[in-house]
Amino acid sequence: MDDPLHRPPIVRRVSELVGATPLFELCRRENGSRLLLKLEQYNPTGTAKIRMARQMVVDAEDRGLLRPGGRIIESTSGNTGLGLAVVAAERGYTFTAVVDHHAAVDKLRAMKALGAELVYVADDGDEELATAAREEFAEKLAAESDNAYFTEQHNNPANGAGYHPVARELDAALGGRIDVLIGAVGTGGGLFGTGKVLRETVPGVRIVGVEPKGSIAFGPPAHDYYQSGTGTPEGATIGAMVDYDLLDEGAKVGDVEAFATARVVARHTGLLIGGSAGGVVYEALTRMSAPAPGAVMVALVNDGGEKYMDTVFDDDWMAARDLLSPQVECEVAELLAKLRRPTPDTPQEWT
């Protein structure tokens, strides 16, 4: 734990292996700026948030707050969730997940199986995303329960202390060569409990945040998305770790071109991401088109596709709710063919 870039060869935690992600390069433009992709799928859970789920449960031990043999409570739509369902298990705790049904069913099925108590504060069918209902029945329920403890992510400020080693990671990768860095904003921990600290070090770097729209983080109209583990919907109120004065840039995209842009990148390079981090690269993705020479953009990809086989990959249910499109897809595609160029060292061709 005290060390982001390395790990033992044997570990008796699976939280050991959080950590050490790899870079991805999806595109190099012939004046050498390039779009690099944190891909956080390769922490155990396949997601980044266990780095903040451990944190927050050390932090709350470090504290006096979470006592041996207690219960854990968190309001969330499935990565939070996965994080601490694996923390609690390994460390001796009850772990009850607060849901509704906007979160992916792989997700709940895999919290569930990791030992995980799940409380629905949505009917059968509502797929709305009901935030503020679980965040108010989060804290209620810790409230009333003995040797309990909320720890109610969009305000812990061990969140964004869960991914200060992403920083360390990426200069540690990159030997400080980062021009912008690119992130979806939910409760804003990761984009920005890694920014700060890599603003340390780099304090030159841009910081884009991305949440869908419908989202209100940064700014109305307010409407419903399908986009899982991000924004800020209408009636919930915007965490303390989504911090604006750090924040250079907020930019908005739609379920289509988000889950597009996953379903291209699945066949064209065989990387499967979820769909909010879809919408991060298709963000990034239109920021290439007229880089600097030699710029670095690394995007924060928060979590793989494995879990959307039913939704972002499933045609049937794009379809029936209106979000499949093959001309986006078409789009993206052309967009990602102009922007990747083959490297010196990766094969032209393969046949």
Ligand SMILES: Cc1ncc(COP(=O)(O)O)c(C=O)c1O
Contents of the next structure:
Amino acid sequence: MDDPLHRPPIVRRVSELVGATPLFELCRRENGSRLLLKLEQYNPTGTAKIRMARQMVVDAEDRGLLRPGGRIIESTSGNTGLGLAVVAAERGYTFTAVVDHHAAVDKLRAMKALGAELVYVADDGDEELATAAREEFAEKLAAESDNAYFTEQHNNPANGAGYHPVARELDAALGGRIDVLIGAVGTGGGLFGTGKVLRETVPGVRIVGVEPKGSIAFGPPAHDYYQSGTGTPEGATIGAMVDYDLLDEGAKVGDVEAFATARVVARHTGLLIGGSAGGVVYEALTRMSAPAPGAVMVALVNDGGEKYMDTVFDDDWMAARDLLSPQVECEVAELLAKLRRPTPDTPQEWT
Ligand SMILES: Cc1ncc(COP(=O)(O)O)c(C=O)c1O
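With the form predicted alone already on screen, would you show the form predicted in complex with the ligand?
Everything in the complex follows now, all chains and molecules, and the chain you saw is the first one.
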């Protein structure tokens, strides 16, 4: 696999642009503690998931499960599908994405633009998250098709392995000075794939998972939620990558707080992050009030906000679902302002 930290100046495949994503310092306290965001939207397709998509395909090829001209099938909320669409186009496969209307429309459109075939398991207008139905359908379709491979991201070790380079990138950037790794948990690949390798070089690193309120990986109660791409809804199987032995703490963040954070971060820093990243950053900010001197927390930002203009960043969509809360946005803005000092023009001693 290519080494993103030593990328050649000219590449021939889009997937060679994966990795070596930047770190953004969102907060730095007087005692030197910092909150850094690992901006995975700087990968092709604007999300971390292309890391694991490529790894799942390479792994299937190595194991003889995917043969030339074959068909890749996956149940996806969009970001995994975008990655698979790129890798399929590069390597001469067809790709069928099994989707529902809970997925962000822009992700679905982009998958199509990249040549993916979309198969819906829900009727038009049905916005409900249909993870279990999607997975069942994808499995059946793969069993019925010739030369087809269901990548099965929830249950595929290559998903977690796709994120091992994230740990190496963090280590290279921070020289092992990382105290907390916090990230969203859907399949678990991103947080636990990174965390597993990071623990080898930084044994004391705390690993904190974040899922939407209503998701079940960190316990009940189950209910619907709007954060897209993350969590485990009732009826779906908790991903095999979710490694409770690695997890120090599991936190739950509501849609209102997650989306308010994404909106406030955009207005106050110019950085567009997605709704699930809003949940992670909200949880990270609440933990920044009293960190140890010099402590470094890294939050994994799974994707950017550009894909959520019609949802998280649309006042009417938010209000129609009772998600818009000026009060919560105000609280998050105050917290951010308190923690987010100094600004870039603050004198030298901060740098
Ligand atoms: C926007 C978004 N956030 C969070 C996640 C969760 O990541 P993981 O499946 O690696 O746990 C995903 C996964 O698809 C995602 O697309």
